[in-house]
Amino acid sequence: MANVVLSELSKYFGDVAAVDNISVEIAEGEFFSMLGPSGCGKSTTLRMIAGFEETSIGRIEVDGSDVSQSPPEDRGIGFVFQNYAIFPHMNVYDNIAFGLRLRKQAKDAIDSRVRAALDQVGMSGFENRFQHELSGGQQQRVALARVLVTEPRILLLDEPLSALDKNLREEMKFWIKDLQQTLGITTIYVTHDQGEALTMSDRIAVMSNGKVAQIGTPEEIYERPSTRFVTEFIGESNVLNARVTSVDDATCVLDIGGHAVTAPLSGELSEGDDVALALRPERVLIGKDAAKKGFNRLKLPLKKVTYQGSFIRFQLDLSGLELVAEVANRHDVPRFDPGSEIDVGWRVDCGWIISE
């Protein structure tokens, strides 16, 4: 295991900053994800850590040693590529043994470590198969085994599940996380898929335009995103433009389309400030569930109801703004017709004010 520190790291392609002055500390044994849309700099950051891209500015430290100028083979890092990069002319055994043979390991040592790696990834018995004889998930396991057999200090994974179908992605993300926890290896994982990041990570860095927008645990990122970008990128949120009408020690009252709504106080706010209130659709309750003490309570016209299997989606008109409620599909969920006015509510502490 190893810890990784990125200090004021930047990468320029001409005048364009693909990575712009990011600083991150990753603990030993941590599963750390870099999450963001295409072109945000996450894969470029991973490639700089691996040594495949030169840094323009800044330092990369592994266990306190500056490896910014070290060649990839001297960093003790294993890299799993998006397309697996399995050699089609080699069988599974030879693919996994390839790195050890380059290092001139003894034949017996190679055999022992290859078989141990196959066992780690659940591929014992597949030694003689070739790439075309493997499913996508099996190819992914071989790619991981080929990296793990070299006993890296750090494991880097660049969008490793993007080529798999939905059901296999679901299976593999739990398998990779379980394997990482078993091995205790420091892992940096790049993805654009928020579900993967929330499920697998100890902490997440959300990236946008080459910068880190927010770092936190999955719960922190989801429950209290700090900016409008993170709020809108992670899950679905109601983001409602509002104006502050009063402020006290712990809460503030907002005007949203003529409705008075209470929210937790956030930062320095004054009467008359324009802000935005964010609220997850699953936190919005309807009908009798909305009429509870400590709730914001409104009566709003229902625009549309959509059945979505495990939940039902209600779209409501909040004085020209749209408020979405997603309610678990229980047997007692009330049924309403579009156009009817229904009770809507949410706990005061379920909403939060975002800064930008």
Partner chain sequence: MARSNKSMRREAAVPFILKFLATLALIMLLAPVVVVILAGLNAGDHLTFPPKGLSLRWVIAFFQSDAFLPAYLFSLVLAVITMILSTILGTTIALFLARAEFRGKQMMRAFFMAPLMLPGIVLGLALYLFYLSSGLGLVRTMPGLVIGHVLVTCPYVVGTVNAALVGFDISLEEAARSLGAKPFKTFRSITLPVISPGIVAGSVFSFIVSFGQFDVSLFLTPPDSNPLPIALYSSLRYTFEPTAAAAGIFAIFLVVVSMLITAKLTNLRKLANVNFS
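Okay, that is the form predicted on its own; can I get the form predicted in complex with the partner chain now?
Left out here are the partners and the other molecules; the chain alone remains.
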């Protein structure tokens, strides 16, 4: 177990910065995710930690010592690849024993540890199978066993679920998280799937263009994204352009297309500033739920209703802007026809201001 500190880490390919001055501290035993669209530098960062890519600038510290100049074999890091990289000419047993044989352990010790590792990932009985005889999920488990059997200080996972089908992905998400918690191993997880990051992580770094856009717990990232990029990348959001009309101690009043809306104050704002108000669709209520104290209350024309199974989506016209409300499909879900004017509202502290 170990902690990881990345300080002022950069990677240039030619003149292009794939990773641009990243500083992150990852605590011992933490499940840390790097989340972002492709090309945001998350995989490059992970590969630098593993030693597969050289760092251009900066330090990578594991337990206080700089490993950025060490070859991968000296870093004590376990890496699980997107395609699992199971050695095709070895069976499952030899794949898992590979790291132990390099450490010149006694045959009996290797055997018992390989079997324990197979048991841990639920793959006992698959010792003699080859890569082409395993499904994606099974390869995934073998890849994890192969890494964990060497007792790495840190576990790095590069989009390990992206090659699996949807049902298996859901299952493996919880399985990996459970395994990580049982072992208490410091884990860095790279993904472009916000669902994976939100479900599994202790903390998430959302990345964009080689930089960290925001670091926080899943709740912080989802509830209070700090920039427009993070807001739009994580989940669905209403992002409404607005102008500040008055500023109070803890709140401010915004003008959105002629409607006055109250929002919690964040940062330095003054009258006349152009900002944007962000709002999750599931926090926008309609009908009589919307008419409560401490709510922003509007009456807006309904443009479209879409049935989506577990929830129903209402698209409203807010002076030319679109406001989306998603209402859980309960027995008492209000029914409205497109074209009618309906009550819309949200608690003041559910919205947040993004400065451009």
